[in-house]
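As a starting point, one isolated chain is supplied in structure tokens, in the form predicted on its own.
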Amino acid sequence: MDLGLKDKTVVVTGGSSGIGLATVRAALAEGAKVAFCARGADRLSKVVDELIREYGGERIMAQAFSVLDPAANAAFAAQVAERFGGCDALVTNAGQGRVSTYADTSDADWREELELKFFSQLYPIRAFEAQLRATASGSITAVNSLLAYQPEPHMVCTSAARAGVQSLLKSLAVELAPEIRVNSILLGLVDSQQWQRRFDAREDQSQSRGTWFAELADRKAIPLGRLGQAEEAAKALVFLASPAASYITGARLEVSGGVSRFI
């Protein structure tokens, strides 16, 4: 299915890994330019060769900052209009998840992961609306999680986090409606640098990685079996931000394998 994203311009924050990459390859595979940010500038120039050696680079555009930084992010805005001509689809993928309880989260905690998981979508957001509505077929996709509905009592802080950034979503896509259409996906388990992080560091070093993480899944009961992958993940998010679903906005699409108990 063609998804209408040739010449068009895609924006993905945090880019450089994960989920936020394999984005990025999949818009680029479907013939988008992509402008992508991410923190780190050395991991972030050694992804932008690999692309360039792939793609070329005449559709390919990075810059290193945070997204907590507004003025960052109207540069890079400004940066994107002058090289590609402004941008059509917005994906903010920025943060990862906070391991705590409600006991043992200090009010510096809470005040930081608030701040990360709501402006690392309103700061990009703010700086493309204009160039979004600019655009016929202007969108915004957001990674967002299924604790954002179903809450785990160890992730405390991120599962509220999550729940208001959705609510922010679902009242966004009414607000910015018609111009720019806003949608999210919601993840469960995905095979990430975070999980590689915690392989690295379980008890049993003899374990292979095969069997941590096909016990991991049997024990958070996914239907499915398996965790998922990031390419799973930026098919979702390349097709919702794509001029083929153009009508389809404050919509929010599971990609957990099925382990979500909520209807």
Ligand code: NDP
The other form holds:
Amino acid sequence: MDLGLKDKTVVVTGGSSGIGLATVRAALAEGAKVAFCARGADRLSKVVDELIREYGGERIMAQAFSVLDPAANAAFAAQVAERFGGCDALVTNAGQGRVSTYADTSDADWREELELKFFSQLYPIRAFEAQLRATASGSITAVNSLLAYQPEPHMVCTSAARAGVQSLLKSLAVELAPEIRVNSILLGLVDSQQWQRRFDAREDQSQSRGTWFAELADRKAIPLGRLGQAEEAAKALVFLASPAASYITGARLEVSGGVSRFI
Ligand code: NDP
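Could the form predicted together with the ligand be given as well, to go with the form predicted on its own?
Whole complex next, starting from this chain.
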């Protein structure tokens, strides 16, 4: 199936690692021009060098900044417009989860998490809204989590924030229609830097990566028996972001190996 992304511009936040990087690669493989950001300049520039070796430099641009900086989002959007002539698809992926219970989450932690989850959507969306409206196939595709519908007590503020973000996206799907489609993917557990960090900090340092991840999948009772790969999440994101999903808006797509328990 042709996704219709050739020569379109896809912007990915948090593109230097994990799901974001896999999305950058998947969009480049579809022939899109891709602009992406992340905070860490060193890792970003290594990734850019690698991608330029694979795809050439013409369709790639990257900028180091935090999506929580509204002025930096606006400046990035202006650069994308100048270099690629506008943005057709925005993938809001940047972020991370916070592991903490009600008892050990301070007010400052709550504020930080709510700010990350909401403004990592709002600032990039605001910065690219005019460009997305101006194209015939504007789309916003957000990375969200099953925690939005299936909260976990050990991730109390991330779960609450994710539910709020899902509500925000549903409202935006109405307010930004018909020019811009707004969809999300709901992740279960996907092998990425986030899980690599948790593996690196494992209690039993003698445990192999394979065993640790297999036990995790078992403990979480994932029907497909394993964690997802970043590329599997990226394929769903790129489809929803593309003109091939032209009649899909306000939708959520689970990429979780079947681990959700709600219908
Ligand atoms: P990774 O840690 O592998 O990648 C996160 C990416 O986001 C990196 O490029 C990171 O670069 C960037 N990033 C983080 N914060 C910011 C910021 N404030 N501004 C700009 N860039 C930022 O994690 P994943 O690929 O797993 O995570 C991708 C998204 O998926 C996240 O939003 C995460 O919460 C979500 N998710 C992941 C799940 C999983 O199982 N993997 C489950 C549920 C949700 P840098 O640090 O240099 O800024």
